[in-house]
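Below you'll find only one chain, the form predicted on its own, shown as structure tokens.
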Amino acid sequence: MTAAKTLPSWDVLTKHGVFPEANHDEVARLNFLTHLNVHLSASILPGVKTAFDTQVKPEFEKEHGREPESRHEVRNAMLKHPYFQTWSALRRNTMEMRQQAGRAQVLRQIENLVEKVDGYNQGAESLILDDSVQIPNNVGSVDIHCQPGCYYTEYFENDVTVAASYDLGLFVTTAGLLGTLSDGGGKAVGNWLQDNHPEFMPKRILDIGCTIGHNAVPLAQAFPDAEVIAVDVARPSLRYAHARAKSMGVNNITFIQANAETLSQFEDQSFDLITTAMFWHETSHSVMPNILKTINRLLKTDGLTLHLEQPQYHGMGVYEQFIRDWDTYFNNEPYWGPMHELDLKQSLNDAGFNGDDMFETGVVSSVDEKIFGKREAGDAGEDYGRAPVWNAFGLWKR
């Protein structure tokens, strides 16, 4: 692959009503870490691999007398090898510097942002906060991938701060293949069921942990006569939603702050679509029960239920479960390798559903030809993570 051919330049995003500005030099510095990245993923990864094979696996064979067995163990064997080493410590920091590298361009014109969100928000009845939501440990206890101040820290009065810096962020990390508004997973949902359910006409749509709403705006728009409730605990992450849906001219959402694990102000059987996008890995082994039965009760009977995620872990070889397991460690992402290894039958089970009802499908985010013409997805490589290509799970309520 010639990344430096092929990849497309961040100002290819559309600048929606409330999108930061950038300059000539924040173009060209967002520009850097996504052909970085690109470059880890396609032409350094692959040595990891290498210097497993032929120098880590037999090492551990010679001391222990027998193949590593878990992803663990893989894991600290490759701790001591340097080139693992060096491309870890270059993915950590690529990372952090995408944060940093949009803060300071949120920051330097966070008040123009703000009278521009504040524009759209004002007196929007589609818009719900709420002060007695408390930020859940799952979220408080860690800047998930690093970003400072997570989805919901407030420096000041309506800020906005860590909602747009992600918003302009997540293009480094996926390279644009997740189209010029980020919307490549919800797009590939209203795709998946234009393709597989088309008589699948949803009323109302529930999508959990909403963020800046990149499900539920194309979620909205694939089905504009129904009612979205998109709802998330970051104050910040649902007011700029809330602004950039009705930049884009889209009215049939209702941005609700609210903690998923309860939702008592909805009656049950009162949702025919539950979704979620990359949600359940920022969860926990208490919180992520309590939703699912949340929804279990809000879904209507012959309603679906459906959760982009990343695959999981089970049939893999310990090497790629290692390798997939990197953002448990390094990228601030403590509940990505526990909940990898779940057995979400059984967990669906536990939620009051039939687990026999799951069925598990590729989803694969529409390729969006303003970036890069006709070509396939894959075409960026595997990133193992970060890639748009998800194993979705989810049932029909019977």
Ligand SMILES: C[S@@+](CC[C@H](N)C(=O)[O-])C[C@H]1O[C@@H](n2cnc3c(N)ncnc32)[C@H](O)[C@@H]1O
Second form
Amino acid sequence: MTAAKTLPSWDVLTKHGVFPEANHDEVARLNFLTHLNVHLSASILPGVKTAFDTQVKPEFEKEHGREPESRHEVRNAMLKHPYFQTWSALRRNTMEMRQQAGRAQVLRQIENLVEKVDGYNQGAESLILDDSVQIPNNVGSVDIHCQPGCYYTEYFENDVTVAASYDLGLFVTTAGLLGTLSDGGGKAVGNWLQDNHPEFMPKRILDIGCTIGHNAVPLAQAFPDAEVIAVDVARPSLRYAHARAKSMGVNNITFIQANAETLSQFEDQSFDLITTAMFWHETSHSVMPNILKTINRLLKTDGLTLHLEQPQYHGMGVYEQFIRDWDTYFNNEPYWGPMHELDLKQSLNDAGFNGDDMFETGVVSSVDEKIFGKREAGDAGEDYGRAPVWNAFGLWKR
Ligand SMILES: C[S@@+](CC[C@H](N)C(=O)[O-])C[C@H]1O[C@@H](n2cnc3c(N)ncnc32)[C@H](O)[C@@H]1O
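For comparison with the form predicted on its own, kindly provide the form predicted together with the named molecule.
And the full complex, kicking off with our chain again.
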């Protein structure tokens, strides 16, 4: 029998210099939502599988004389089942409540937050905003994961509402998995490079779709002598990202507002390492090829491009695909499914790389002891948020 685990409290998050404050009720609300999410995935979700195995699948087989052959057939059949309906509605609701809670918390202190952000950003050459950058359709046409205003909407001058709300709400969906600075992905990449390629010392690093910079910062810390460029189209996110990094004493990142489909301000072969983190599933079939071509143009020969992303559907059972695909239909993530069914080798070939050079790997994040306490001897397996393995794909350019 395993000992009951205490669920982490939102309040364990590190309060960097522009992190929104929270009062007692706000912390309680965020904890309620976090723990409801954990309950839904740990205790309720297995029942969805039972409903599929014992009722929905046999009924489908009776009607069609065969098993469901695609995630779409599974979804269409499951949509009628009340257990799935309940789980799905609750999950959607926790996301909507996360967005409402985060937004209200930020808006009640927005003047103060903007003042703090301005304090770090005033006159800084390491924050380059460009009014002429248009929000591309993949970002502008949908409030991704139910986030009001997506990553880019500004309600007044120097606004950072959407970014601060994103920062404080990440914990609710991930329940500590990302660490106290939500930087587990970037840290995992730094560790993976150190363990597997200790000789690789990139001098110039590009992080694409950096949002609030939480995965660019650990890379900049892992390579303090490198120049890091972090790009995004979203001004509020970049303002917040820059101030956040400065408040943490990280000075080797320049945050630039730019569309990664072109990046014409950078010369060919001018980066040693180009990264993205949880980025591709928010790009469309028209945008992704352009960005891959840009990466090919900007990456030096012998340079590395490495991408943290959820695994592709290829080779997965149709039920697992259906569950992973939930976001596509019920969480305002319309690109999620189409991206995860791509043949990435082919996409890399089409962008001018040699797709056969592509590798897939798991990069392991270190346990954040501030959240989960010390690992006990023999405690090697994955254990609700400890040492999660991040799926990654990449390629050394030859
Ligand atoms: C899912 S978020 C990425 C999250 C972040 N990289 C992380 O570490 O978790 C996607 C980000 O990519 C940005 N984005 C989407 N399309 C872009 C494009 N064409 N050029 C630059 N940024 C883009 C969005 O504004 C958003 O901030």
